[in-house]
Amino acid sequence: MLFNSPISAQKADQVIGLLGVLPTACVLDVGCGSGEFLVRVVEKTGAKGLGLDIQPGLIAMARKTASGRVPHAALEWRESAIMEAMLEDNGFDLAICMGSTHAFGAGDAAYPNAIRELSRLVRPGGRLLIGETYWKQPPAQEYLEMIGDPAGTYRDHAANISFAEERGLRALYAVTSNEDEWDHFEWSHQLELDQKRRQNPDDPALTEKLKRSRAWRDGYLRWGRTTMGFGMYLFQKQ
């Protein structure tokens, strides 16, 4: 998978494409996992950009990706949570977290969070590209209990925009994942631990892993393909 969400490639391109982003343009990226959104931010506009996580491993990835597809830009990784980053206001002309609102906040004040913290540091005028799961229907307690979120954690697509609107933010464009994205992002993390396992086969740790991994597909399957869904949110701070 190329980003811990689900969204394909041809998407992700989509979505850069209308982001309208100068060269000259300075972007943030929270929860920046392995890099590849934001780096594909850069290869297309030449912007400059700061990707933060709290996992050194992917840092690292992020660096090495950088280094091989931009190795002239001006990209900072750094491995730091956002609220203790001390970045300044107004400080970015695009702040991006796309599937990574928990960054802000645990259970429910997680997209609340985001949306005050990354409409802080973006400049007037500037834009926020939020990636946040939503609910296609009112959740199955089963579900809940699989998941471990309450029904509150999550509002459903509309609410999603209403709420950044109401907040002072211009929702600008929305697209929301298909079957086929959330169907890839499903499987490839069962096919990953399934080609692990068979590498190590003694290994207690992945097949426990592999064990969770079965639980949650079979929940999806049952539950989640019907309910949760995935929207990218464009928003403009007035």
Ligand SMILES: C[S@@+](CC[C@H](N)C(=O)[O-])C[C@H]1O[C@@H](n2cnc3c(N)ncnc32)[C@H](O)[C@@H]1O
The other form holds:
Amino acid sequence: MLFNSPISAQKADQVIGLLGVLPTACVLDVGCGSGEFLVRVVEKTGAKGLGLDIQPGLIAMARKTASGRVPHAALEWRESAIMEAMLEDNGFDLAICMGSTHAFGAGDAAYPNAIRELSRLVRPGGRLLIGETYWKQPPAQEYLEMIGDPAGTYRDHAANISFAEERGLRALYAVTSNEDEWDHFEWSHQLELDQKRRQNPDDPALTEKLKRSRAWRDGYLRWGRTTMGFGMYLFQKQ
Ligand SMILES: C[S@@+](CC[C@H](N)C(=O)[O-])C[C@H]1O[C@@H](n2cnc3c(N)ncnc32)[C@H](O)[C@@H]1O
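Could the form predicted together with this ligand be given as well, to go with the form predicted on its own?
Complete assembly follows, chain above in first position.
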């Protein structure tokens, strides 16, 4: 999968084209995963970048992708939790956090903490690009029990924007994932696991993972598809 978020390459490029990043800019990506989003930003703009993730395997993948596609870019990939990264205030022109606000805190602390911390890390006039879940409609209790998230973790789309604006950010642009993007995201996970399982039919951990993934898929089909949304929000720090 290109991204571990329900976004297509086309949607990512559409948003990257609107970021207003200059070649002199310094871009942070928190929870960068395998680095695809930040590599695309750097390919398109020539900016400098720092990608952070706690998973060493993903940071290794990001390094490999970057060395193949933008070998001369000033890009750093760091295996670190964001709250331990000791980054300077106002040090970035753009901070990205795509599907990773939980890096800043669990449950209902995630988005508020992400807004606060990313605002601190970006210079005045700089920008934040946040990919965040939202409720398309109030979630069914059974769905909440299945995903293990309390209802208060997420807001609706409008409230994701107003929450940030009430904390001094200016919303510049917002776009949401469509059903194709969601279906591709959810079914790709399932497909990857199915393939791994076929190659390793006797691995008990994989069997258990696949069982959990099928339960998740059923919940997605029954409730998630009409209930859970994903928005990309571009904000400016005043
Ligand atoms: C849903 S994935 C999104 C990855 C990537 N942004 C993308 O869209 O493809 C969330 C990522 O956040 C990372 N993460 C979780 N907690 C973190 C933390 N405390 N600090 C940095 N990264 C973290 C995970 O390892 C994972 O790669």
